[in-house]
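Just the one chain here, laid out as structure tokens, in the form predicted on its own.
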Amino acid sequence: MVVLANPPVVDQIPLLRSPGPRDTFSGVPVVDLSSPGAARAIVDACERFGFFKVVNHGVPAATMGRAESEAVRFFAQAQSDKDRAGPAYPFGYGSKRIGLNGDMGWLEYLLLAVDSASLSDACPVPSTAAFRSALNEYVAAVRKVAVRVLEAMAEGLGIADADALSSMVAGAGSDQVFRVNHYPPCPELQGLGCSATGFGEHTDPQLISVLRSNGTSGLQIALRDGAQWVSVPSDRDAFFVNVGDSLQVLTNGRFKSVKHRVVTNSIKSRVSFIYFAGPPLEQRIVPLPELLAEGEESLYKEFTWGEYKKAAYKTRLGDNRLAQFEA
């Protein structure tokens, strides 16, 4: 954390050291989803980092570009117009305040509910037909990517039921959420060696998260020992996948949910889309029997996704949400 004697006004947003070239992580695992070796590569990446990049995913560039253009158009509106789409409790437009527990970030966002493969009708934001259509097309496409990734995980883990993980997301009642984040530039900090926190360090509670950005850097992940934060090179043509807390439990800790954060850019805006693949609220979250060696016991107490979701969202971003569920 950076502390300045006379900090610029950034609304009490925590400041971080600005990333430099030496912080760039050149070892991000890249998974070619069309390759026969994708399943093994995904498992290896999840065991090592809980994070990987997906290429050859099959989502048309036009689908990604249209969603991005509509998002940029939405966030370029007057603040009063955007505020009418909020507050984000739980769904809608939010600015700077993340959740209800005091977390702050230099961002504005849309948090949206997903029903099956499109935005929920119960979530009226966004109201413009063009933006909603673009996001529905994008959500349907990225959901297919998530299903393919989870099927490949099951294959790579040697689970007999190929749908053991993907059915939790693709089945009826799955709890899916979609987030559109906009991190405006913060020119007041340019040249000071520090950047505003866009989204503070955290893990995602769901099974996996699938992220794409507009190509502006800012995403950082913590390597396994947690002592080193590294910057992920941007790639607007690829998707990045995070292991979430629930998948960590389902694999009995074999996969680790990755701690990540976003550091703002002083010059360029960052727009990102995150699809959170969650199971139905009543889904039991326990280690899959096929992944337990003979005599191996669960590292976690049994709980449902609904119970974990309720507990997780009562915490601050940086809290260890799984600690209270450890056996």
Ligand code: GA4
Second form
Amino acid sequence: MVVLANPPVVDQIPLLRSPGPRDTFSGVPVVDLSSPGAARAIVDACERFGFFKVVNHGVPAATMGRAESEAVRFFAQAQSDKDRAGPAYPFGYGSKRIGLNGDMGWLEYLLLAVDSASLSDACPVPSTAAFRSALNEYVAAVRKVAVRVLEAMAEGLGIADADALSSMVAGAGSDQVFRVNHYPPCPELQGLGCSATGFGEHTDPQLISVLRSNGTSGLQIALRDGAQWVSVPSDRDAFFVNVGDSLQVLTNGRFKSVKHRVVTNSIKSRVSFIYFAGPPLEQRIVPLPELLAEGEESLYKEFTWGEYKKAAYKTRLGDNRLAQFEA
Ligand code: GA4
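If the structure you just shared is the form predicted on its own, then what does the corresponding form predicted together with ligand GA4 look like?
So here's everything in the complex, that chain up top.
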């Protein structure tokens, strides 16, 4: 067997086959959030893919654009200036290292805490007024989108309490995290047929994640339980929603958390914002009683979000985090 070493610049970062036009997924479900059919469409998309795109969400393009330009300005700084905003854990700037257990990706990022509807005061990054206010405006807007999506989802699932899901992530003490990712291009790999892994395959632990990126593609989702990876066409005007592990449990497996990853581009940089909607640490994550048929039992052992989060931080990115909680 011939083992080829990675080119030095991407040392330690796993390589992926570069996506081609045939990998493009034309079947991403599109939910028009302003339409009366949204509730049904969300449930359908969550059952089929655990993933969908949201249009007519009402967030002004200027809100997204301003946050993006400020992020680009932040990442364009000298490395020493960015490092001053680190380390990434618990919150701040990080580069290449993801999590605490050795995962690496071709990216730099900001991991930020959200309190109520804005960045947490306890989180000093970003420190410049312009970047902070742009992100606060964005976070307030994306959070509303998450709430509307979860309200429509509850309606589509036929749950009597319209706020059953949304209140978990928007009520007092909810655990909301915001992430700004920058995937620089990796020109060294151009023409080699392979690309650097930007963010390795994983599922998100929370209820849902709401993503917005610039016009550079790179996001891939797994179909048929990981048998096929497809590329999601980028759309800077839309949001993309992932079902996370906690929502999988709340629906007793009716919705599946979607495996996804990011492949870097050899020419263009990708900037993405992801809002992770999590419940308070003490929230019990168990199937909603209304979603259990008579006699149906939970597929999972009971746990709180705090317990799940703690366990998640001991795992590697690609691990099946829910496996240890299966009944
Ligand atoms: C995946 C979703 C979010 O980006 C995140 C990630 C977190 C991190 O980057 O610190 C984790 C990852 C994510 C799941 C498993 C653990 C924790 C990296 C990692 C290896 C912020 C989150 O909440 O979980």
